[in-house]
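One chain is shown next in structure tokens, namely the form predicted on its own.
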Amino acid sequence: MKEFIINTDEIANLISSLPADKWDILAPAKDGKSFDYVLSSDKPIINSEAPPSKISFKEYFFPKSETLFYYKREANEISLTEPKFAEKKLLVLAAKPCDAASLPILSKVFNWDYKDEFFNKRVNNSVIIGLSCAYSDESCFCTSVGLDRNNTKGSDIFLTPFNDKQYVLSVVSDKGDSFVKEFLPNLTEFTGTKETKEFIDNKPFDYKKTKDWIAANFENKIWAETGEVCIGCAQCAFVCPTCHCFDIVDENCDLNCGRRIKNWDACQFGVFTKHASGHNPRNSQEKRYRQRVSHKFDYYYEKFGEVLCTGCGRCTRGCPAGIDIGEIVFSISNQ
């Protein structure tokens, strides 16, 4: 692995020597909620002792509603327009490994049965520089899940700090190496030692431990206590990285035209799985919340090798409910 010392003017060159018209530069947000487009003349946040941002970068990749086409109809005919891709390309910027890891894991839906070319053109015109990771809370459980502070998983980039004004850049894919050779020729090459913190996860968990439980579990009573608590309004799916749930309706503009669009949709809803008919089988917050548990830790896991979550504890800090999922796993995989 390429290795480079870089300091913080070098990254605001960066920055403001990106072609505007070529490239999107997107940050965490200096309010903490999300990230944002940073303008070149922007001093972009990057901490690596900040906690994740409230909010994930995943609608960036996987928007909140997405035009899959138009569709218009004349006398017989009707005729269908796709929308325009923007051709742009986005550098991210100071992801933590809790976020950079939610790619390649979304990668396998999208890519399964069916390629999303609009997930896929995303992912390929984006250039991720993951960030080491100082913060850990109460919430996070990132090591149980596979990742750590320095996990480079789903970056092309990676940056240690080394000292207050310099890091370690880390080149992890072709992509990063390509990006590095065009905007960043000048750098010099790092040879010293890098020094890293451990990261101590306060609910340690097995997750293959979690899988078997869930497999063999599924009337379990922790399913009714937590449904009992849960509200349903899914602030837990759509803040994570990793839940992807969607619909697909059509909007009409008139009787003659319309469009059909992708919207995020989330397993917590009341009529996510309801019938035409009126049957709903998971028709309780018992069941729905048990879906997600074994959505995250069995079956996706059981699909495509890779757990449907990165530890980062967003659901847990912004539930109203005060539900903690980190709790309920190590509370599965300690019985």
Contents of the next structure:
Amino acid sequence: MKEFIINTDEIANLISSLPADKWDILAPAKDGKSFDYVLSSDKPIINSEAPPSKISFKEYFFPKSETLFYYKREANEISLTEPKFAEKKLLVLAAKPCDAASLPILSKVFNWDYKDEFFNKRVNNSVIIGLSCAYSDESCFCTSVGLDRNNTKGSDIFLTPFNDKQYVLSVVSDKGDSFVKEFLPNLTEFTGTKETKEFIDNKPFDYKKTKDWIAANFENKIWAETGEVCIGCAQCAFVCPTCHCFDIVDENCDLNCGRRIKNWDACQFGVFTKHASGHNPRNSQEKRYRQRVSHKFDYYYEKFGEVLCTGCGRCTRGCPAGIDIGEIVFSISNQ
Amino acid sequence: MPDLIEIAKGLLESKEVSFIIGYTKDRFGRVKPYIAKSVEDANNLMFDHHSIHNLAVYLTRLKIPENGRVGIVAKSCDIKAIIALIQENQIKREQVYIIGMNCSGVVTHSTDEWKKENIQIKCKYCADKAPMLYDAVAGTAEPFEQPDDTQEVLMQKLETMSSAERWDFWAKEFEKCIKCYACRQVCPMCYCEQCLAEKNQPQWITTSPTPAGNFSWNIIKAFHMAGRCVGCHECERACPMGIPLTLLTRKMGMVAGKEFNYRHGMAIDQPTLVGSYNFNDNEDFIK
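Swap state to the form predicted together with its partner chain from the form predicted on its own:
Following is the full complex, with the preceding chain placed first.
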């Protein structure tokens, strides 16, 4: 892995030198009390100690609402038009390792059967600069799902704080390599040793054991106990970097035109599985909550060999009913 | 004064209630809603300034036996929601055993420290009021420093804006909406079995989280709260995107108070504002 030294001035120069007509820059910025990924903010915050943003950056790759095509009827002819796709590139600066890691996870779903051209285009058009994380609270559990504060999964380039106002820049992917060659050609190579301080030490989940337990305990009081407290909103799914369900709807502009749209959807909604007949196979919050945990730690693991979770803890931090997914999975894994 | 746990144990032991909706602490000491079903469970109940959740929402979310009774731990702001649900015929008075809590104000977020800046604005207007409808009272209210009503300042600012400026203000706020419906799900007054937002024959509300869809949802949700919101501020607390939803509901509550001298959730036998008619009702505001 090629490594360089970069200082804060050089990062500021990079931000100002990227041509604005070709590049958008997405970076954390402060919004009131909380952090958020903000597009082209004049005050990007590059700080390892910052807490995770209130919502992950997935909407820049998998938007909350996206037009698939427009339709129009003239006489008896129906014509379809493709939406204009912004060809602008996206630089994500100071992504948390738990956010960056979500892209390869989402990619598996969006390329497993049908290849989602919208998602793929956005990923191909992006460069992710991850930043080592020095934040942790009770909701975090990235170390339990195989990640850690210095994990480069999903990043093209990775920054690790070094001396005051300096970072070690590691080139992680070919895309990252091309980016550094093009926009940061004059960096000094780094040959020393990075200090890596581990301070979050959650117990790793036993994936296999957790998966087997979930598969064997379709009927268990744990689902009822959580389901009765869960109020059935989609806060958890929508702030999650890895949840990827969507609904497809048509919106008419008048009788003869409209568009087909892909919107975020979530398994915690009662209507998510409601059939046209009125029958609903997941007709209680207990069944819907079981689905959420089962998909993340059983079905996805079985299909793709990893869990559908990066341990960012957002779902827990924001749950209006105080449900802690970490507590549930730990209690399963520790049985 | 009897202790919360003692009261709960007595109720569960005598089977006077089938369960108690209350609060407990999780593995890190964070407060969360909890359903106590046995005398042993009652030991896990607690109440403090982190008991922010309005548990009245569970009275319509959970199955309450028609002729049975359930217990609920409630602050005076939550009790208003319980009264409102009784006024709106969603539950019967005899179905709930209200354990009213003497409250010392609650903080905005579950991990906030109990200090002036973090205490919810609604507490400023309720601070020293004891529970207004209850079957038992527990807890001790401690004096606390009243929060500043920063919302009032913002409301005054909105009042002075032109309608175009106000439109821009809300367009910017609603743009954030991701349609997670946490505001609806957490709201004790949102108990419809089928929400208007879920109806598609015809489609009343554009479901997409687009500017049109977000305006349509948030404004209609607010309209449905006219004269019905009890001011628990749970919608705003639950909103992951930080949309100041209670600016709308509070304003409507003020209009209901000013024009009709009405406040929801104050007395179980009072007819509701939208469910009653009075020849003397003021109509001046209809333009």
